[in-house]
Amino acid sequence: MTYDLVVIGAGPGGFDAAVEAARLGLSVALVEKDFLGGTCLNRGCIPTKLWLGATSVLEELHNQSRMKVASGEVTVDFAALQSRVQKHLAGTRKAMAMQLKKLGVELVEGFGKLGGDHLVTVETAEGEVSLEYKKLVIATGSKPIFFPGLEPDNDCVLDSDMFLSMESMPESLIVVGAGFIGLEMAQVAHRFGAKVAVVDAMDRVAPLEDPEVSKALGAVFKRWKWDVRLEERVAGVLTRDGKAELTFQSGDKLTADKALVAVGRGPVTQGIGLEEAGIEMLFNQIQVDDYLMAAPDIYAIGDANGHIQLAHAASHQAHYVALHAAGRTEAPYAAGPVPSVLYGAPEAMRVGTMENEAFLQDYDTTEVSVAQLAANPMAQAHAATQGFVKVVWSGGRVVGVTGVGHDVSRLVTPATLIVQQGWTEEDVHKTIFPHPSLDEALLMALTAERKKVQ
């Protein structure tokens, strides 16, 4: 059999590009080697919300005990919430699999490479599969990378699906890394009351967001008591005497029962036979054109071509690959404006341009508009009124959305929007917000005094 499209790979991509594809009426082969839902299900985005959102309420509580209202204690049962984690993923994998049974999806289960012309052929429990396609989707997704000396040891020095999978949660924990992953469990780790240092080599935490955004988290950090240690270059990281032990190239040394190494994620596009297709790389990302096309009849899309890691951003792609190859558009791929939030407490969440890529705009007109939340009735219902959310404008129209603070991930959605329509003055006022709600923030910034970016 010939199948019209065939996907290797069933993350939030390659699983959203197989039933897109199917509802459009294609056959459809789907090709995994591990489980249904990728990282960002197993390993990711799920686990370790559920992880946060399992914690909160302890945040909740300092929050409103600091404000004298609230007394008492919370305890979340570490074992009980891993258990529910695992309960929730396998649940969710099997209504995965029911819905690609119900489209007429074929899952093939086992390690798939490119084998020939329009050919593909996977490694099963029972032998070689081999697959023909008409089209060929490549969602391999992507994996934690390590710079030489800092590789986890499964022992003290763990990688992000390491730390997931716990049985219990360390007293101290070293954080080799300050981006999104390392932030959002050094957070969980802090509410179990593990003792946290943040290490990185860049001279703020969150360093791709705009730098009010880090200097903000930073200060919360700097409350918590955390070690924050920035500008700091690692020479290596080891299990010695059941302990982790960080060493920097000044000779100094930081030990703790854990450490967690988050310096990023890499794509995994090695050793299926690329190169051998003609596909062209660079660093591992799959090269692709305006069509997220790698090769004749080839796409690629999610983290393997490198555009963004973000699961969201790879599920938009499928809709795209699964259209244009069912023949239902012509057009080049446009992602649009693409959201980002780091959750926890506080939240940072940011679309569009960020007043420090000002230059990516018309400079000359490029201003910017400010609301604190501490003005906002439901951050100060919450007794969290630290952050702000800031627009920014280019010829009087909204290009960016930036916030940080209490809940701000529910601005996400609505200032995607806003961003995407290009609001003017005038749009702003076509639109009710709730009050009281947090969005009243977003509408505060809209509406405030603007200033040009110096």
Given for the second form:
Protein chains: 2
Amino acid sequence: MTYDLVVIGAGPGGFDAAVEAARLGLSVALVEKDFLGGTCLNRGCIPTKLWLGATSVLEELHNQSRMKVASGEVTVDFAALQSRVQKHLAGTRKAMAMQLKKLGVELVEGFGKLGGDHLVTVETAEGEVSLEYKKLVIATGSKPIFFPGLEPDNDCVLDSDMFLSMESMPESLIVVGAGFIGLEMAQVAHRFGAKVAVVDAMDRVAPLEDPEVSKALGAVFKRWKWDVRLEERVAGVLTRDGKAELTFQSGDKLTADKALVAVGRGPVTQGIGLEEAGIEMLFNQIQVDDYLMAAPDIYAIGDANGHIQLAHAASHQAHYVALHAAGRTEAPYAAGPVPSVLYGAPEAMRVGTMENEAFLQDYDTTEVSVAQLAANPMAQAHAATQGFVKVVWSGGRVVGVTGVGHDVSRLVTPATLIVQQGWTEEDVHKTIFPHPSLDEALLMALTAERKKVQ
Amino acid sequence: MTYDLVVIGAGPGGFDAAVEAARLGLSVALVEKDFLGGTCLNRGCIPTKLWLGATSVLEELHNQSRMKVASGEVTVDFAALQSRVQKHLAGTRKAMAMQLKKLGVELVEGFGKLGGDHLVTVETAEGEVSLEYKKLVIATGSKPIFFPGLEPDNDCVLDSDMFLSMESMPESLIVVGAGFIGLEMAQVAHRFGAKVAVVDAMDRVAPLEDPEVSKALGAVFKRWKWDVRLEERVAGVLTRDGKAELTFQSGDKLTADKALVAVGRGPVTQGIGLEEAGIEMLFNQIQVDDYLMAAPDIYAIGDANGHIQLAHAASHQAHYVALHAAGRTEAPYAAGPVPSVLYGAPEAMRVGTMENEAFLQDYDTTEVSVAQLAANPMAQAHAATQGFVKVVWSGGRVVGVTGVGHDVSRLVTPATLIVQQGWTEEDVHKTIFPHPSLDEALLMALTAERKKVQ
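Write the structure block of the form predicted in complex with another copy of the chain for the protein whose form predicted on its own appears above.
Time for the whole complex; same chain goes first.
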């Protein structure tokens, strides 16, 4: 048979594309070489959130203890947590498989590659299978990348996959790379009592964020007595005598029980016949047009096209390509603002254009307005009042929102809608925000005095 | 001097009206007989949230313990908590007073009443003061009401004000009235280990909510072994031998250390010269027109006009009357959808029209779509997967959203925007929701299969 749609990769992008297309009545085959759910479910966002969720009680206790309101002792059993995580992941994969079955999507387990005109070949356990398609979606995702000298050895030097598979939490940890992945994992280690060092070549942690958000995060890490080394170039990291040993280019050294290397992720696009199919690549990223097409009848979505490395961006692209493949839309793909969240305590959130970006883009009317969390009763209730919410305005409209502090992730969806709609000052007062709520910090930032960006 | 605006009552409505008007350049006097911040700050939402926030660690620990992931013992010191609450309230009042001073608002402390044409008289500690006004805002708020036989005695029978002032938490508690106030306070008592009984004349708890939300809440309370007595008429409750004794009309009795009577709140509108000024009243509620005016040059906002007993509704009305009084708008008042939240664990949220209301309003095209929290990774991470999110559609547009379960309050602001904008199915896919997040439960409900309301 010829499938209306074949999808390679069953992460958030590929899985959603297959499901959506099947719902639209297309015949679909989904090819996956590993686990349903991809990196996000199995080795990324989800296990990290389960770790953070299970340990949030430690953070809450710490905050209330500091206020002398609560006292006590809580222990989180890492082995029990890991077993709960695995159980959850297996349960989710099972539910996903059932959903595919119910929708009539054929799941083909094995390594898939492009095999000539409208053909995908899959190396399955039972031998090679050929799938003929009318349209193809490449959703092969990404994997950790490493600079020379930083390669993980799965002994004391780990990548994020290995870190999430540990059987016990190390007592000391070096994290190379102060992006979201490294910071979330470092935070969990911290909650388990690990001594944490964070190393980055940039001049601030979370370098994709608004600089003031980075600064606020850095202040928290300092309070936690993390050893944060910025603008430091790492010569290498390796296992020596059962410890991770990091050597800076300066010759200085750091040692810890484990090192986590989280310097970035790159597309999984090699060895699957893309170049042979005439697909254009740039830094391993599949180049796509306004319809997310890499070649006639071939879409590429998610981390593989390098647009933005976020699961929800991939899912959104997936929904679009399913519609487009089914002939339900002829419009080009429109992403809209893409929200981004760092979980933990503090959290950070961002959507739209940031102050420093707005300035670079030469907006002549860029302003910012800020509200501090200290004034918010919910932040007070959780004894976590450090942080702020910042709104970026351009031409009298909201173009971006960011924030850092207790529970600010809850602001990201309303902020996404507000940026999408480009609210003016008048729009703000059309909406009733609930009281009391952390959401009011967003309202306060929207109504605070605006200052021109210097 | 003649004030452009005099405001009676410095709760969320009155305070915000005074501040907004001053910002718009009006000369303003604010009359308050008690504390700045009114019921919400001093005897209502804020202290309750501080109680819930400080004790949320107990709930988190309980959930993770049930999963055998965490173990330990946490104690919350009620006396320390109460002292922290008082400190927070005093600090907030101080900040409010400073804000008034900075804006040039004259705070007149004393009991204010209407004193003839464009005149308010205030009984202050230094004697009677007369304030001449061009426009007047009545924002006198509400207070607990009682049915005969249910009056608090401040010994073992308490109203919510007295309950919040307790020096220790009782070991057993009867709550009369299963509305939000009673349920939030009962939940705090439960966290402190109190044996809880809840009594209501209605056939379900939280009777203003969607019936399925009430049912879900009821199931949780049952799991907590609360003694929930519904459709029960209370003959009376009184203090006998140092205990609260409640007698049902059936003759049955309940006893506990304390009883909290939270059967409702009524407007504070008596004895301040409203009838004499020709203001129309209905069940003590000040009747207002489309401009929130009760008489020429006299506005009434917040609980006093009986529209909706929520602080944020009062604040929103306040913003409008300040603009209207300043001549900045001539349009009638438009509330838009008003969000409502029950805090605690579980939480409940609601905005817009509910399924049962939609049906009563004879929508011919009412549908609902539902997502269970069990499928949400953040609910899983907090081991709190009971609950759901429900979307109500009419004519193909979202008219209401409700939900119950872990952290669903975070859905209420996006839901308010969605109801306000009357999203269609197509609108849903224009927006990217962050992954993973509890917000995705709202997305799942928006995209779930719709069912006609029976």
